[in-house]
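To begin, one chain is listed below as structure tokens, in the form predicted on its own.
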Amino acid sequence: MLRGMPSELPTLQAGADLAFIRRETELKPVPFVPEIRLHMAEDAIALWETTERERGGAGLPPPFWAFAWAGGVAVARYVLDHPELVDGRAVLDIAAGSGLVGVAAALRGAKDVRAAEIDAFAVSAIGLNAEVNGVRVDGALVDLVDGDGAPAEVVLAGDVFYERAMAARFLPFLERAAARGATVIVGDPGRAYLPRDRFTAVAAYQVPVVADLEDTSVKTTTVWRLG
């Protein structure tokens, strides 16, 4: 599903997506990151099925945008507690999902924040979530992984090593970003495909999660810096 897409959403479809998100989610504080509120759902499978009905067929990506995943929660917590990481800097939140990480960066003084996603629902959710938290995050419907994240000075990735194929694309992207001088931060709750020898751990948290998504209620989640 990763592919190049235009960054503009058709106006009518964007409006329908916003209405759908408001109807199918609840706005509430994020566990472990209560400074931030998100539009979140309770049941991933039910929402996925509803999303497919809304769009008229199967084959849509899972609604990653409707949940606060452990990796993103950990990165958001780290950013909120270490504002010097992003203050006055251009930030890219890659595979942004709900936009949680980008919102955290904006709250801590990033000069601009771009949140890249390949799911139109996610881009709409990012806009809603930024608005309710009183910040600006520029959601982009685009696949950036073949590049190097320029011109962002900080590249943040909440949870991108959960599949072999995805990890195989994201690691070179993150390494290219680091090679041009960007600070690269990744959150990971013990996924199998994170090459830990390439990263340095900077923090670890016990993150509460939705048990139906992770088969547990708490995940030990590490924040890593590339290099």
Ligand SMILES: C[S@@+](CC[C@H](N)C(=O)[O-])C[C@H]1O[C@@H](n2cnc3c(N)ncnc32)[C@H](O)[C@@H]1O
Second form
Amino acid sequence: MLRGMPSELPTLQAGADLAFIRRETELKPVPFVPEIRLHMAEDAIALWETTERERGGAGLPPPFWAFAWAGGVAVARYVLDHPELVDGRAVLDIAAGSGLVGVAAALRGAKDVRAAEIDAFAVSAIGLNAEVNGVRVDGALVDLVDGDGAPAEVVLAGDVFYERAMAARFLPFLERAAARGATVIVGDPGRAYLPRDRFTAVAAYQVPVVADLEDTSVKTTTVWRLG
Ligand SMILES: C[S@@+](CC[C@H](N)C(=O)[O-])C[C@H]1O[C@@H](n2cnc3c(N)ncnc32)[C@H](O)[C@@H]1O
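What would the structure be for the form predicted together with the named molecule, given that what you showed me was the form predicted on its own?
And the full complex, kicking off with our chain again.
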């Protein structure tokens, strides 16, 4: 009995996460990327409070995984409209949140899609969201940002430049990935810490966003290629 417990606990926890995500979200098409459906919430603060109350106590991260962020929406749109970017290639969706970007890559023929997250709820959401869209995305609870993203040939990042400390880690990570030959694509709706001079714009979209999260209903969002 005791010997079996350690290996059973993560499975039980993941199962509880899946039930929680299904209960607290609605499965619906992503505005601007209607080809993809995600388990999404309406009210971030209410969901965050419920998550802390029921699932972990104070100190859990905000439920980024329950929303399609403008940067991710733009990258997903770009990938769906430019399948040659990912077709037959190994893709890493870094800081994947819901897994939206990884799902888009998988739908357009990526060979392997890994979606890396540091939030266990996000990893559960990625699995659910991949399944409902009929694709395989390998969600991983791992921080890869000190590496170079190998072996991915394409590194996709939606909305990762919204905090100074995070940006200070993500820019060198993305630069290391580009230096070893990976194609690096970032989606960003004008966040404060994106160093624009290091990137080349490849597309710009008017992305509908959740007004409660962004204080507006549409954000001009740019898809950038590093280098
Ligand atoms: C604003 S959300 C963007 C999610 C998704 N890419 C999108 O655009 O919808 C940022 C995400 O980055 C994740 N994150 C932050 N630091 C990370 C790290 N070092 N490795 C992986 N994920 C990270 C957070 O957990 C959060 O889900």
